[in-house]
Amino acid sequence: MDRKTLSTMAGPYIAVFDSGVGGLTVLAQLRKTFPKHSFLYLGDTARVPYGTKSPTMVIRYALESAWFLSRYPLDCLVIGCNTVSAVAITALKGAYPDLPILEVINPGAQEAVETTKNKRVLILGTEGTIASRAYQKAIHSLDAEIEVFGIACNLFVPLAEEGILDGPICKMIAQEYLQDALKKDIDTIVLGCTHYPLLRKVIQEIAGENIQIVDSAISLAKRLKTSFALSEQEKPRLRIFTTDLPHRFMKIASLFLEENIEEPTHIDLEAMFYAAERREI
């Protein structure tokens, strides 16, 4: 599909897309790292979560999101979703070979390898990410001796999306997920879903202070800083799009980004994508 850039819009942008609010953890870190750069963010809130969807559906959703964002002038596209990073990266790079595309799994894996002391690492992720074994493969490509365990924590995503980030419900669910894995003498936990850093406080409390937590969002920001020379902008801008009603998203986004933001623009992504496809036929 041809990339039709909206050249009249401000930019260039770093674009981030995610299945919902989770990618805000990536966006927040990138904005701290590049405070004088403009950003686009697309949260596919109408179809969250991705982690329980089939690979075919995740690839379809990812291609639609990338199509929308690629219409703007971009420096790069950041996949702020571990599930998409695990199952759709090849399809995305094939569809947009001239667009730099970064994902969160390899930076997180690299930091896990550098962090662990006893070579026992736990990955917390969605069902799709854990089933793909993407983190295990990435870690073992760097150090085959590391033992990697994985747990699908699907209930963490709706908790984050609802803004339930602390309290007895969170602690009970985290305890249920972690109790058996903590008996395996792990020393490092990788937050293998961008929603999970929103629950980091609870996860750390259940895991204990001696276990190190790796946030892939932070790892990605470090890699982007060393990989790209981005020009500074006099008036950097943040534009946010959602595929469902933006009110709840706006509340959570303002809290996590620690500032009041413009109301996100609601888009019917699927209708736009297939209307564009019909015009091209």
Ligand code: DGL
Second form
Amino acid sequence: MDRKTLSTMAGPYIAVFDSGVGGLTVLAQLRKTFPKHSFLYLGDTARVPYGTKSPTMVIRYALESAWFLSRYPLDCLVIGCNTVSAVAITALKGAYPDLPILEVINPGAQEAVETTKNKRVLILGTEGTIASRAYQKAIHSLDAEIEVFGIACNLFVPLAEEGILDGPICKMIAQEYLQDALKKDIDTIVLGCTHYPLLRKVIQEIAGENIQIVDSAISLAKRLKTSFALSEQEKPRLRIFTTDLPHRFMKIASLFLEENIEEPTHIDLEAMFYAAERREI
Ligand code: DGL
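Can you swap the form predicted alone for the form predicted in complex with D-glutamic acid?
And the full complex, kicking off with our chain again.
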């Protein structure tokens, strides 16, 4: 995409990015909360999952996504990915000090603190998010008495990316991940990965109806409303970019966003980023 195309694009936008389809759970909530705003969404489907990769790789990928989106006029950049929020927020804020950036972990932690009655909370997240202990830190900064448990549920991400959101395979995997933690008298589960709300029904079924489930997208939308000045548009627009071919993404996106969306634009993010570094574009 050349500079001319970019510069003629309307905006400003609220930009959301994730490793793949997961950030759509955030986008869907934001679209409901801000129906008169324009959105950009970037899913790095070529390199998903992020959750099993090292912080160094996740930071690199996140900087590339932020670079791509920051070439558009933006009201703010939303990190629609817990793994990126957990390991790359400092690098992103350092690289874009003037860009309002919102992450998903603090809103989710706040919601968990407000939800738990017995102060026993379980975080489900990727390996990267759980290893970072970002949720523990965020929850303890609000209430040090809350006991926080964490489970890395790596198989949930490929299930969501494949669009396998229910049925016996999902149930068996959810049961396997949750069975020990459910003996710990927790009353709140945080879906600490934006892919997991796609599997919420199964997770709730295995956890039982007495356990409250926190999806940080809702609290993030509330926080966004009060944090930044956002511009309403006469003709709000949604543009989606993916780093791999978009057909599978498209299937899940239309299912989840419950609206007809434009065909996503495929971009070679890595090539564009390094060409820009060499000042070729
Ligand atoms: N959806 C992302 C998250 O919230 C990342 C999942 C992955 O790519 O492993 O952590």
